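Shown next as structure tokens: one chain only, the form predicted on its own.
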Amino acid sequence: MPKKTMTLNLTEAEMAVLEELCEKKDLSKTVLLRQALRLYQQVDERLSRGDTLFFEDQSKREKAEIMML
């Protein structure tokens, strides 16, 4: 599949988060952003079907619903 190039303008804080995640996961920025896009796509598809997204703290048995626009 042919690839396209884009320019992404981030704030210093956003770039710091991106770089921190890349270092933590040992991934390039490109790979991390591709993974983030795939995850967002999956979440969007599930929410579009009416599914609900939760984070669960298993140690406290608490759930928090994630609301997305």
Contents of the next structure:
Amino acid sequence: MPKKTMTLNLTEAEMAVLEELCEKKDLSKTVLLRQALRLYQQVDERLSRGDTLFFEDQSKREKAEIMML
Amino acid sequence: MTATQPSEIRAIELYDNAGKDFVEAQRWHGVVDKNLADWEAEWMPELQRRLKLLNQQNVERRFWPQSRHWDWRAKLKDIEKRLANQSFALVCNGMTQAMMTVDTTKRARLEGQQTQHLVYVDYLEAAPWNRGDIAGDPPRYRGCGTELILAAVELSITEGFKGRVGLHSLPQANRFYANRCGMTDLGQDKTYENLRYFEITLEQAQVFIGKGKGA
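Condition change, the form predicted on its own to the form predicted in complex with its partner chain:
So here's everything in the complex, that chain up top.
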């Protein structure tokens, strides 16, 4: 599939987080950002339909709604 | 609107049971309108014909193909604009022989690769005439399932997921994923209709790729 290249400007803090996540998930920066975009699109689609996004800790019976922009 | 052209076409081989030899085929990256037309005009009538035979032979419904209600047009419409999902089709002799859709946002469950990204196979189905389990007819082309799992493994490698693939299997396909594909069986998943969940590791993926065509 043909791909397009872009330049991304990140702060030092943002770059540090990106590098930390890449290390943790054993992914390249490109792959990680591509995953982030896929997830963002998926979440946005569900929220647009009126769904709500939660994180749930079953052991503590805690449920927290995630606020999305 | 469904695409009319796949994004990539790769030459593969399938085993033709009629000619007793491997034949040229293609793996399309992206299920397109032609594949859905084949499903509607060729797969569906053939499936109905075979279901009728099973019914006439008094075969219990629980032994009928468990994917018989799958609506590929609806499945493709659901994912057509989603970056997370991709699809593949196998074409041989001008006819769609099998189709698969995958999700690239799921995480691995197997110890040692838990929470790492993988390619999750949402749906995989071969044309009715390529299945040996419907009404006793031998499959026309063998190796369709293997080729599509290979596509998922290769996509996983391309995506940077190290060959990791996961899926929930319909009971009729459990043996195929465990034995032919060498995937690890993590048992029944209570959160997913009690279907068995299978996963393939980097090492298993390498063995699977090494086996080549498993017709």
